[in-house]
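Coming up is one lone chain in structure tokens, specifically the form predicted alone.
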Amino acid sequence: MADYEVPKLTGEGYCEVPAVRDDVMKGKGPYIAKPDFQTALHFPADFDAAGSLVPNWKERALDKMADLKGRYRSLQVFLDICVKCGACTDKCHYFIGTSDAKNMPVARQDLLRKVYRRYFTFAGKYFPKLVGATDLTEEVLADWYNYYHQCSQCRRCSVFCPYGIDTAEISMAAREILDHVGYGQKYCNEIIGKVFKIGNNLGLPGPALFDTVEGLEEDVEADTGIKVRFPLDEDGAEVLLVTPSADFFAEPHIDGLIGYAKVFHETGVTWTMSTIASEAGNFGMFIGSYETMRRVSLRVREAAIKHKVKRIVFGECGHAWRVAYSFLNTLAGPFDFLDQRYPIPQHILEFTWSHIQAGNLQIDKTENDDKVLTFHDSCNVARGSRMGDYPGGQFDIPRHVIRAVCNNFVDMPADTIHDATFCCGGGGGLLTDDLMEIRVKGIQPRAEALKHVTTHNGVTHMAAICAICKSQFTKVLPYYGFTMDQIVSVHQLVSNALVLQRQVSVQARPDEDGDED
């Protein structure tokens, strides 16, 4: 199934730290963006073809580095304070899976740090060899492109760093510099261009979305005998749901969308999705571009104003929730036109859990008795956001919901969950087929933990609340002997157990021009 070695699992719940090897993954970076993909994102495109550099690339790269260290003081701090203690070296899933020395977080940071020292510190300018400073060359730039696209920006290493150095921020900075010299990543930049042109990562136009939700309404009614609406582009609803576009077409994502709709149906809370903001994901974070993050985020504001909603709720997507929770109010606020009694924004799990607590949902947990569940803490939720009104809510609330709708739940080993969770191996803009080797090897620690509870606790399914995690798991876990259908959405479990009781009249759906059919 692969033309490279797939790591072997022990089933004991932990991975052996590999012997360090040099340049094992050298030259295995992703496809480079063509000029057209750069132009859409307002990046320089004055180069001939993918793989060639812009004129004066070195000066442009150093100018951008100066700009970034001036704008983000944390970046300069992270580049200055590392003492090479080694605490992070074995914490990266990509290092564990590949054994490549440059995939140790400290070594990956140093690819940028050495150039920073050469041009922006006194010692590096005059005594470069004494402080490990390096000239910026095309070979160095190629190493940046290669190894900064073997970082999923999961921030696990930062949890264990005694100084709190955020490797993700260094990775983001390196990618933004690369974008400004003609070394943009095809996968991320092409996707962001689709968002600007069409409205979502998958390039699904409005007519396709209308057809999809109409089909879902028919499917749910056929399955349950009850009309459950999937509103799209409707004005005056209480909630605007912003969900990843994967929820519109692929399993297990679409089963989660069905779960959201059933929850809104049973609670009687009116809601709508929007063709303007038919994508919760924000790949601007992956490429480190604040301006791109803001452009993508402003679609949510535009949709909320246009549809006259009172609340914004985000669906199951890890990095989307990090951007929403940590940055949305800064990027696209103020949201003073929304109902201030509710979190701005709110996660769908917070919404569902509040109604479970209030007794508004009738649950039959036996509907999930064919499963023994475990739960994967997605990196950007676990280490970059929160749910609820207390620290650690992002760990508790998903598990509360799962336990409320399932009788059988087992956590994976303690050092692989919560803020020590291992990445799925496909985050940070790496969910592309041209990076399959790093994805397969990077999933090893999570697969090891899953194998442990499968063997020792009879776990049959793993639930996740991230579109990228679900896509990565269903594609890559089969390399380790698991099956695609062992991955489920949390709201898929809710959908299974929720007893539908409300019968409501169904209004006509507006067409794409806003008129009722």
Given for the second form:
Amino acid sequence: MADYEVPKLTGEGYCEVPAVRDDVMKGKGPYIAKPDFQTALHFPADFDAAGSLVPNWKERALDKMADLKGRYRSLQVFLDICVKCGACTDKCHYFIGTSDAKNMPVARQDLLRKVYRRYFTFAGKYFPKLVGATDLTEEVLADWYNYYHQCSQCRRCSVFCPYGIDTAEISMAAREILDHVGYGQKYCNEIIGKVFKIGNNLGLPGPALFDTVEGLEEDVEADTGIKVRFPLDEDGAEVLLVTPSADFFAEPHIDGLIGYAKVFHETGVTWTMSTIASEAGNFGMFIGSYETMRRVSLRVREAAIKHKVKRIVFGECGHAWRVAYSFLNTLAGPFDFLDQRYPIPQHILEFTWSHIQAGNLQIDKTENDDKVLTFHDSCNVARGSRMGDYPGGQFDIPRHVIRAVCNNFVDMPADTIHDATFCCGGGGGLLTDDLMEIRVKGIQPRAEALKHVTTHNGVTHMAAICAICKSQFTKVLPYYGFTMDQIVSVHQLVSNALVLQRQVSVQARPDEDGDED
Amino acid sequence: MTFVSILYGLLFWAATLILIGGVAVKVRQYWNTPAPLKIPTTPAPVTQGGVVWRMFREVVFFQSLFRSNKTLWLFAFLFHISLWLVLIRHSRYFVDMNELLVFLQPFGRYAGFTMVLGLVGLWARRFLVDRVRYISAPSDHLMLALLVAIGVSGLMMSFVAHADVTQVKAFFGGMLTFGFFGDAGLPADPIVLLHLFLVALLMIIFPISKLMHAPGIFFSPTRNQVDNPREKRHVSGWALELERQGKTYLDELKK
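Previous: the form predicted alone; requested now: the form predicted in complex with the partner chain:
Full assembly next; the chain just shown is listed first.
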């Protein structure tokens, strides 16, 4: 199946920390973006072809580094205060899976820090050897490109660092510098280009979306006998739902979307999706570009205004939720035109949980009795966001919902869940086939924990609330002997158990001919 | 008054200026650098009071480190808490003795041993743990060597060859009142001189080294931010400027 070794699982629930090895994962990194992708994102494009550098690349890279460290306190402080204690060295799933020394969080940061020291600190300028400072060379850039694309920006290391140093912040800065010298990553930049041009990561144009939701309405009606609406671009609805585009067609994502629709149907809350904001994911975060992230976020604001909604709800997606929860108000606010009684924005799980608590949904838990569930806390939800009104709600609410709709639930080992959760291995712009080896190796700790509960507790399925997690798991867990259909959406479970009582959707289908009457 | 006393007097004045000035420059830089996005590592406190409590647990008990690695925590905690006791004991060279200080003297005296023990543990990791060996630069070893040397020379003064601390106190008392290093100057004791030289060196290195982690941790956004982005809008100066001018990219801003 692959020309590299897939790690073996023990079923013990934890992985031995490997001995460090040099350059196991040295390589050229993922495909490099072509000049036209760069242009779409307003990055420099004065290089000949993918893989060549802009003129004066060294000067421009250092200028960008100076600019970023003056713009981000996190970067400046994190570059200065690491004491090399090593607390993070065994915390990265990519290091555990690959044993490559440069995948230890501190070593990954040091790739950038060594150059920072050389050009921006007294000690590095005058005593480079002593403090481990190095010149910026093409080899260093190549290492940046390779190893900063072996980081899913999952922030697990930041939990365990005594100073809270967040490798994601360093990795984002490095990628932004690389984007400014001609080494943009093809996967991320192409996707962001599609968002700007078409509205979503997958490049699904409006007509395709209309087609999809109509098909879904027919499927659900055939399945349940009830016409559940999937409204798109309908003005005046209460809720704008922004969900990852994978929810429109990928498995098991689409079952989640059906779940959201059923919940809206049963609660009687009118809602709509929008072709303007037909994507919740914000890859601007992966490449560290505030401006790109802001541009992507502004679509959500535009859609909310255009469709005259009162609330914004986000679907199941990890990075999307971090950007929505933590940054949307900053990037695209203020949202004073929305109904202030609800959180802005709200997570679909917060929405569903509040209605389950209020008793608005009739649930038949036995519909999920064919499964024993476990739950994967997605990194960016667990370590970069919140749900509900207290710290840690992001751990409880998904579990509350799962327990409310399923009879059998088991958690994976305690040091692999909540804020210590292991990454799926595909986040942060790594969900691309040219990075398959790191994806397969990086999933090892998560696969090990899953193996533990499947062996000891009879777990059959793992629920996830992130589009990237779901895609990565269905593709990569089979390398470890699991099957694709063992991964489910949380709202897929809700969908299974929800008893539809309301025969007619509150939201009548708009006149097909568009006649005024 | 000896030549060595004058030299040391000047050295300590310089070291103090470099330490205070250097740290002030860096702290001002951290203070003035914007934090454009809310990035606390969650679950994070939702109130300012909660953040103070979180920082307290981090700074005093090294909570995250405890979760991370118990052995490392033990050595690090031992070293830092001992260092505090030792520093408190040393304050007798600068202020008049009071009851609290008298009470704490014996703790500070023996904390010298636990301080060196903690440091030796930390240093041993740099050789024994392959991951930590990989990430250690020469300066990481030298820093520990310097601290161990300071600790050992200090312990020698207490337990091996007693130094004339009254004279040392008079010297620093003289410096504090700009009385030109006291009447007698420093005792001509090589261990005292070595100890003081290394301390001055540490003070000089502090602002340009990783020792900046001490003030730096208070500026770490993942730890010091309140988790309230939905409730309260958080916008940095440069981001606000983008909005105000209706621009999308920073390079489009009218300067």
